[in-house]
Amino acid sequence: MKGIGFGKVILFGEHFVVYGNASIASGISSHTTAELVEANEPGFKIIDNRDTAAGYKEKYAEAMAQSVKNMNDAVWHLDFDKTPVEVTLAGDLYCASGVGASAANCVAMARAVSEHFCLNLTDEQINQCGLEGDKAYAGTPSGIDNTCSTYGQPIFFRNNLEGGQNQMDLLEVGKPLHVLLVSTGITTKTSDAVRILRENKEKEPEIFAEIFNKAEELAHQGKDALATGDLELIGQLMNQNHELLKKSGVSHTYLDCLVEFIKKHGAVGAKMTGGGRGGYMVALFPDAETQEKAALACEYEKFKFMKATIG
């Protein structure tokens, strides 16, 4: 039995979404697979064959085990000592901070478990598994990563801070978005970046009130620009979003350097994406040809990157 979980990119609003701000994100074609078979030894054994940044698997080994427990306690309710399984993780999603890799493996495992044990879980239940599993990695995740991983489409997302259903509107894209996701190679915990932003916000509440208001405005402008296919405007808004993330303390010197590098190679906009403090940046190009030229420049510099199209 095999399950799949899509990677993700956040175009607008990461980190701010934790506090109830709007965010725009999308699943990408790169994905994680989970192939599940019966096992002879009791328990839930995981064989991790994913391509990852240095130190990624070691850093998250404990969180992965906890994520399985979270999903089982919340949704599956299975006894793996009596019905042991072995799960092999693979796929073409290069796992590093910022592309929803943890949520992707949770969703992939949830789908494989559902099929193997005939649980017939709906997409919304799979999405709930992804959220519960991702808590082991991110502390208090917004829910955006698991939603993108489950549905694989562009979404306008808002976290319901009162505990009700999150807003999730599927978006139409006026023109395809040709993007590159470039990795810093730095593995970080999203929970660390969330803590840094929270501490900074508590120290300077007035400054961060302005930052959060501007981030909300950018998300709505981005939604309109996506609908009309105004790539130049989308790029400008992405650039502004990156500046807000820098001010919030969740970017990284290497991320900022990559942003400037990719702009020199034809990107109309670029920003960190995901947890920050390392991980990935995303760049938008006016067309596939420019995207390909920038990819060659990244390859020449030996950067790890993924090409993707949204919409």
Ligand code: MEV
The other form holds:
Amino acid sequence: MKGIGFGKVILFGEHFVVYGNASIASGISSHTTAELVEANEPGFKIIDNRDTAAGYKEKYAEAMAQSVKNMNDAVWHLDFDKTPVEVTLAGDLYCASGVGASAANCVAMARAVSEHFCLNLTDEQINQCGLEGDKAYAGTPSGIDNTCSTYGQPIFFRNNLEGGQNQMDLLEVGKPLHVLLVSTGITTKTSDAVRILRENKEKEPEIFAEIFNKAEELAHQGKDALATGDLELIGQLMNQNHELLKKSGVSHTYLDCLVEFIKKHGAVGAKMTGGGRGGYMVALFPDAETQEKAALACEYEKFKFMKATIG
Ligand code: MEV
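Okay, that one was the form predicted alone. Can I see the form predicted together with the ligand too?
Below, the chain from earlier opens the complete complex, with every other chain and molecule after it.
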């Protein structure tokens, strides 16, 4: 049995989404697969063949075991000592912080478990598994990563802080977005980045109130620009979003350098994406040809990157 979970890219509103702000994100075609077979030894054994940033697997070994427990306690209710399984993770999603790798592996495992044990989980239940699993990695995830991993589509997302249904509107994309996701190679736990922003916010509530208002505005302007396919405007809004994240203390010098580098290679806009303080940068290009040229420049610099088209 094989399950799949998509990687994701956040175009607008990471971090602010944790507090109920609007955000825009999408699943990407790069994904993680989970292949599940019966095993002889009791338990839930994981063989991790994913391509990852240095130190990534070690950093998240405990979280991965906890994520399986979370999903089992919340949704599967299985006894893996009586019905042992072995799961092999693979796929073309290069795993580093920022690209939804933890949610993707939870969703992929949940899909494989559902098929193998004939649980017939709906997408909504798979999404719930993704959220419960991701709590082991991200602390108090907003739900944006698992939602992108499950549905794989561009969405306007708002985390319902009251605990009810999150807002998830499928987005109209007027023109396909040609993007590059470039890894800094630096692995930072999302939960640490979220904590740092919270501490900064508590120290300077007035400044952060302004930042949050501006971020909300950018997400709405981004939604309209996506619908009309105004790539230049989307790029400018992404640049502004990056500045807000920098002010919030969750960027990184290397991310800021990557943003400048990629703009010199034709990007109309660029920003950190995901938790930040390392992880990935996302850049938008006016067309596939410019994206391709920038990809060559990244290759020349030996950067790890992924190409994606949204919409
Ligand atoms: C991580 O991909 C996105 C954050 O906004 C955390 C979250 O939404 O759970 C930083």
